[in-house]
Amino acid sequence: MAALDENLARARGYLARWDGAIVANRIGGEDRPAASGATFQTCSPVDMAPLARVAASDARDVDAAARAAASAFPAWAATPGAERRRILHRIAEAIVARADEIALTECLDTGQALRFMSKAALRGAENFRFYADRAPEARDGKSMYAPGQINISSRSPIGPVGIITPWNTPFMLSTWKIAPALAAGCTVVHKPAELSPLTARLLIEIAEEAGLPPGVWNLVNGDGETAGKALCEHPLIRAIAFIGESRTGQAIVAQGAATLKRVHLELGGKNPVIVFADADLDRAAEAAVFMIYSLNGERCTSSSRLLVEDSVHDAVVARVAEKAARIRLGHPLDPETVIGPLIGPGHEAKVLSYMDKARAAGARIAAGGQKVGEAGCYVAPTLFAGATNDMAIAQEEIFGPVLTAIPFSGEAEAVALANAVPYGLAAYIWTRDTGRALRVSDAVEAGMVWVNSENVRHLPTPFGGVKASGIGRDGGDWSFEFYMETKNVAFATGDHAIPRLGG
């Protein structure tokens, strides 16, 4: 409890700032109001305490925010890459330097463990030191020889964009788009999701502190429905990276329709992790549990269905009720605890609510079940046992520390059942036969896949997936292929015949 205390000390004490204030968009450098003078409460789901009010933006609020993108886009286009890789890295310093502020804010906005978000304020600076030393070859491209021609391909930023960011890991999930997109030589506006809007407030105070020009960062708080339908709309805007729901995706390309826009969609899943009978059961077992109930198990790359070989099922499943049973709920910024609270009542309803569709179904609830206590937004950890693959519960994303495992007999069949789902994220697959992976993993529908492995980054790879999971990659060179238009120079290397058109 002492160490629970003095988290919550300095947490308060960190969170202090906004008593009797306002949480400002953030605009060409100055703090603005929404401009209706409208703002909207954002409340812990530990147990719903205020946390601070916050600017709730229109299209108006867009506008200013997109001006100022565009009217600071020639100067940070034209910045040398070296300048820019020099303000990302003290960014990334600055975020180290107030990595406690953001683990435990963080943790009071979105409820996660403080045993996880003490580590995303370091992700976050990791990234922006990733794309910082990528800043001076950003623009770089390709020489092409063909007979009597020369090519030589450039790239340039593309303009500024909108990204969208959502609740869970809000402050890591920023960074893995905007690092990108100012290294690139992009402005941004940003608009975070309006259940855990605080921890993208420090960043953006963060990198002016770094020395990252005004108006080249813009924030703007408010809902999906009202700023983040403006900032998809606005004609200035010329690309939109967003991470979220697959239904808000699908909205997401009709509003940027009208303009043309790009967009990048990290959407949703409903991800297999798939035991074969000759894995390592224990470390499939310890890597199925970490990917569902870590987190709260509110990451789209959850490991959501367990697919089990019939003759080891039974085993492992034993193996993951055990564990899911011992795993400690609790208040995020106790260091012991491993679950926190969901993000809100609104979801913590609907995780609920798929318990009731699993009994309906005729699944059996192998661990959890139920809500925790009568404060917050508590869910013990769940796994359903007795499942088929066309049920409720196998084929629509919780978003919540809940497993769905289901037996198979044989590889075409846990490859079937993989495949038959509308997402196709990231796949994780345990075997020791080498040809079985190779098989599997290139016949299964994800834009990521894991052999023998929880999901361990590497941030040169691509991140993405297929389906409804979305559109496009993140990571690596294939960042900037999103933020970066391509041009192609040829040069006639002599004099060829011109075909003769009119004599």
Ligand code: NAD
Second form
Amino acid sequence: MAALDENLARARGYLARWDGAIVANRIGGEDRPAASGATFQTCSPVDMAPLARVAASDARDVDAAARAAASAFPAWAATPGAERRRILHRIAEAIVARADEIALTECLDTGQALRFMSKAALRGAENFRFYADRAPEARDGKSMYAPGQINISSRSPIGPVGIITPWNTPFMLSTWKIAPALAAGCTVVHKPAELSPLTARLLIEIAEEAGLPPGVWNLVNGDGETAGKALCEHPLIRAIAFIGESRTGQAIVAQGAATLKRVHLELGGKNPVIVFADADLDRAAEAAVFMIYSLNGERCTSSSRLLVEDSVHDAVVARVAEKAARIRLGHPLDPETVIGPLIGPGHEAKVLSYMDKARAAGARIAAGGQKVGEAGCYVAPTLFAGATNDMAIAQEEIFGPVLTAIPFSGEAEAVALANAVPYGLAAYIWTRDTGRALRVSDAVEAGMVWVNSENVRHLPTPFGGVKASGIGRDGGDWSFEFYMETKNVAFATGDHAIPRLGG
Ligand code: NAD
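Please show me the structure of the same protein in the form predicted together with nicotinamide-adenine-dinucleotide (NAD), now that we have looked at it in the form predicted on its own.
Let us now look at the entire complex, which starts with that chain.
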């Protein structure tokens, strides 16, 4: 309790700056209220207490931000890579220096538990360091020889880009998108999610204090249908990097069509964890529990379907149910808490609706299955058993601490079940048989597969999904491929025969 009280007191101290002040947009290095003067309230899902009022932007604010990003672009694109590296490293250091403020603010704004958010703040710094070190080489291309010709390719930043992020782990995801854009030499207009906008504001302040020139990064708050849509439609914005729901991804593509936007979509998932009977069942159960119940299950790569070979199905399900029942729910700032409240009442109602859908479809609730407490948006860690793959609980992204277990018989059925969903983000395979691990990872429709592991990110590797889970990849050089244009220049090395037309 003492630790919770101390954390709460510090969090209140950090949030006090917004008492009676609005969280303004940041455009061209200046604080700006929305042109309309409108604001919206961000609340804590712990108790629905108001945290701050935030600028509610419309197309005029987006236009101002896009113009600021466009006028900052030539100088930033021409800034030597070594200088961009220096600035991005300073941003990383400044993130570490304010990690406590970032983590506590993020917990109260999102409901995510501090034990995970303190690491997420530091992961944000790591994302900046990783791309800082790659900034000097971002423009490099290839040289390619042909008879009588040398080709040299190079890359240049695409221009001002729009970055639209979701509410689940907003700080880490914002750094994941913005760091490579800046390293590439792009300027940015960021539109964070309206349900958890506070740490995006901290992040841009940190970046400017660390020496990022004004206008290189701009922040516009507001809802998706207004501010987000205007950003997708803006003619000065050359590309949109988006993280969010698959349905919103469809809207992003449609909204960007008239201006031929390049889009990168990181969308939803219904990721299988496939446990074969020969696996280390203890480790598999531990990892499955971690991947669905950490971050409140509000995680795109959560292992939301537990596919278990029938001979060990009941034992694995019993083990997972036992662990789920022991998981600690509580205040996100309590260091012992694993599961905090979901982001808000709307999302809570959606997650709870699957409890009825599960019962109606004939699945069994092996753990959880209900709201916890009166105040706040708490949902017990839930496990559905006796499900089939055609049920809504097996097909739809619930995005909460809710796991659906389904038995399978043999490799072919495991793969068929894994692939019989609209999504294809991640898959987790547990087996001691190397040949099977190779076959199944090859056959599974997913952008990322972890064998005998939970999601452990290695930043140089590609991150992204297939099918309804997205278009494009992040990570390593893949992010630069998105944020940059490639040019090829072919040089003739001699006097080759030019086709003679006209005599
Ligand atoms: P969402 O799609 O509702 O919102 C995401 C962002 O898009 C918000 O900033 C929102 O304001 C904006 N938006 C909404 N409508 C828009 C429109 N018409 N035009 C432009 N912008 C618009 O998603 P969410 O509910 O905030 O986040 C949860 C979803 O994000 C889940 O589906 C989850 O799987 C996904 N997600 C994916 C990844 C990944 O890497 N694949 C990571 C985290 C979350």
